[in-house]
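Read the single chain below, which is given as structure tokens and is the form predicted alone.
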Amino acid sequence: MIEEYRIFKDESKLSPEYIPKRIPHREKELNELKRYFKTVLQDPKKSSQQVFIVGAVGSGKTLISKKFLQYVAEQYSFHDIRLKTFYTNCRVNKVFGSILNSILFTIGQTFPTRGFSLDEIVQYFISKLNEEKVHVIAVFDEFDALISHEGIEPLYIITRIREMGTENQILSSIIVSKSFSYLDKADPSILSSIQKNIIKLESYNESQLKDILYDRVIIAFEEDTVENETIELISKLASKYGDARYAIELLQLSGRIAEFRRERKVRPEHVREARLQLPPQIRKEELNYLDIHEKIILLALTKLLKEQLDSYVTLKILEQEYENMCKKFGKEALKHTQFWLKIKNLSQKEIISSTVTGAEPKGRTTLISLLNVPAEQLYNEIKERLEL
């Protein structure tokens, strides 16, 4: 009988929804979320906040934001004022309306979104969040995909809302983002009441992801099993790019090779094949956030970088294999500006790029190829989620 050894204690507690009790070097930001919020927890009624929440990829802005709103529901109660909590990430829900009537939901109401206008949803969500007595705090994560899907509306509504409510303060928002590149398209009028409240997360540094590391290892993995040096290559590695969440990603697979391999520890050699297999600008749960037909073009992109060994493919060709794909999965290909808007989607998610060439309109040809993501591993891990 083949002796197995386990590595895993819960593997859960490695996943991008763990909220963890400690969070190592984000507890300073976490205690000026609070603060901003102190007069709002006081008297719901009467105060609201908006706090804005900017940084690279992986330097805590989701935790903090979740760990806040843990806070909230755990601390506080009122009596004459529900207050509530809600949490939405912009690249999955792109549609604001939509947001706002989960919003809504949450307290057992609800509104067509079909047939009628953004104005007239945010009055009648007005209108029953004062029936209701809510004050809703809420998290409006990967804020700048909802600017760019939505435009700039949404940032107007968000924070004008307080004003628009007649009879009592009901809605507070924490907006996350990686930076403020959408307030380029914002007037005075709004950059001027968001100049306040900035949490301003930098990278993490190696010293710092090896604290992260450490804690993570304690409650995901069984005693004695990731070695120390396992620990100070990964926090060396992620430390380029000051991302705890490609640290985490990298340990969590370093230790699913140990243990398919049966072997006793996490070890270097571990992390060194795990980073062959996962380079830092794959962000996976991104993957997953992808609809239909983005997957599918990445599919087809992906399959002819692998055949043809270029480093590009026209935006004709591409569309091509775009369409012979969908006859695969039994769907509908999208027309052709549609399908324009899908390309202009994954370039602004740094996923793709696209590049004109040629001066004439005529003459003009758009090359697509990847930014830094190996096309076969890109390739099997959209494979992967279309066959599910």
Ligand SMILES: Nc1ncnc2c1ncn2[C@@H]1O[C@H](COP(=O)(O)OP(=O)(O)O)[C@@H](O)[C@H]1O
Second form
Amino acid sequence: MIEEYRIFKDESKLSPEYIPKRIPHREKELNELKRYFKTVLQDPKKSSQQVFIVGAVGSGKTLISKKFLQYVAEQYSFHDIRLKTFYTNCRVNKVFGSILNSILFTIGQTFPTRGFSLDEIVQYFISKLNEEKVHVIAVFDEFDALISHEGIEPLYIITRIREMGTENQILSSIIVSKSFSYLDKADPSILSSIQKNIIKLESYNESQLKDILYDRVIIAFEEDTVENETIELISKLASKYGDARYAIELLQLSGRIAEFRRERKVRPEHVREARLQLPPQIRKEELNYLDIHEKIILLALTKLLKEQLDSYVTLKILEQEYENMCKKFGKEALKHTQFWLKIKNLSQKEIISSTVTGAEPKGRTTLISLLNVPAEQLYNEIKERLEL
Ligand SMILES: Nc1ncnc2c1ncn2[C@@H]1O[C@H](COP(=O)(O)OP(=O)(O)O)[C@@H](O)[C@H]1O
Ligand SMILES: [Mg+2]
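The form predicted in complex with the named molecule is what I want next, because the block you gave corresponds to the form predicted alone; please supply it.
First the chain shown before, then all remaining chains and molecules of the complex.
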């Protein structure tokens, strides 16, 4: 009897880890990546490459990087030099020394992480890769997380390893991030020396999202369980953000709701319900990209809002609470102007809203509130991210 209500054929096909065979609207970019690495794949001993991939959340950055590594692993094997692939998410692995160690680990090597300077680790890394005659193509996903943790140095090192003219080329890199804002920290003269091959992924539009979703429906759902109107509504909602992850999450949640209600089809009504449960405003990924001060501001705001009835706080009170919290985290609080810029930035991202009330300049007050997200929920999310 339960069979009757089956909605999903294979729900795992909707998980963020799943790598689909087809990648509609990203074939061109994947080919571009292959083209950049053509000479490396022909002669990994002599040539190496460095490519930057940028694009908004859910634009397929992680997907095309992993697809590319799959392609490398499937296609190539060499005799006089080994070509290896490596992937890391720098948000998970924020320490550059330990990332280098993980790369070494994939070729059966390691070094003690304690008691060595980064320079020494890099030297060891270079000599081992040379000795083992290995060329590693490494993806550094969410690279900005590494830079906000360690400063710009890792970018210099990655670049320098290529240019050092060792016996063999040992490292190619694919540097993935949402934007280039981390380059603000770099010295312009060094920046200009970094070769910039950039692949920019545009956010998906409605019809592109539709194509992506139809592909997933076929492999994840039982036949004829998802109405066309359902896909249309999801694509429309997600196109506001151009975010394929949000689209797929909505699809999955809508399916679960239909299943829970023991219905045979996933209908637009389920999407509307799913949408309420999955507010795009706090897409978790977005929160990871906030800097430490923005996180502390949000923690201060949500803490205040949790504890009171009003749905807003004044800018002044927020700033006081923010300063208190900075002390707790051992951070120096930003000066008022900088603080104000962070507030502006957070409202631009549609996480908070700020409104000015009162007419005369003297009576003016700025009120800060949260957009569409329960304070409690956001508080917990932020807190988790601050306990580094
Ligand atoms: N062109 C595409 N075809 C199929 N699935 C896609 C495509 N682009 C993105 N996705 C899917 O959308 C989700 C988000 O993609 P991801 O690569 O993680 O985005 P990003 O790393 O840019 O945030 C993943 O589940 C991914 O498989
Ligand atoms: Mg990603």
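Residue numbers count along the first chain shown, from 1. Just so it is clear, the structure is predicted and the values come from calculations on it, not from any experiment. Only the largest set of C-alpha atoms that superpose within 1.5 Å between the two forms is called the rigid core.
Align both forms on the core first, then report whether residue 152 has a C-alpha shift of 2 Å or more between these two forms. After core superposition, the C-alpha of residue 152 moves less than 2 Å between these two forms.
Review point. Taking the rigid core as the frame, does residue 56 move its C-alpha by 2 Å or more between these two forms?
Key: No, residue 56 moves less than 2 Å.
message = With a threshold of 2 Å on the C-alpha, tell me if residue 311 counts as moved between these two forms once the core is superposed.
response = Residue 311: C-alpha displaced by 2 Å or more between these two forms.
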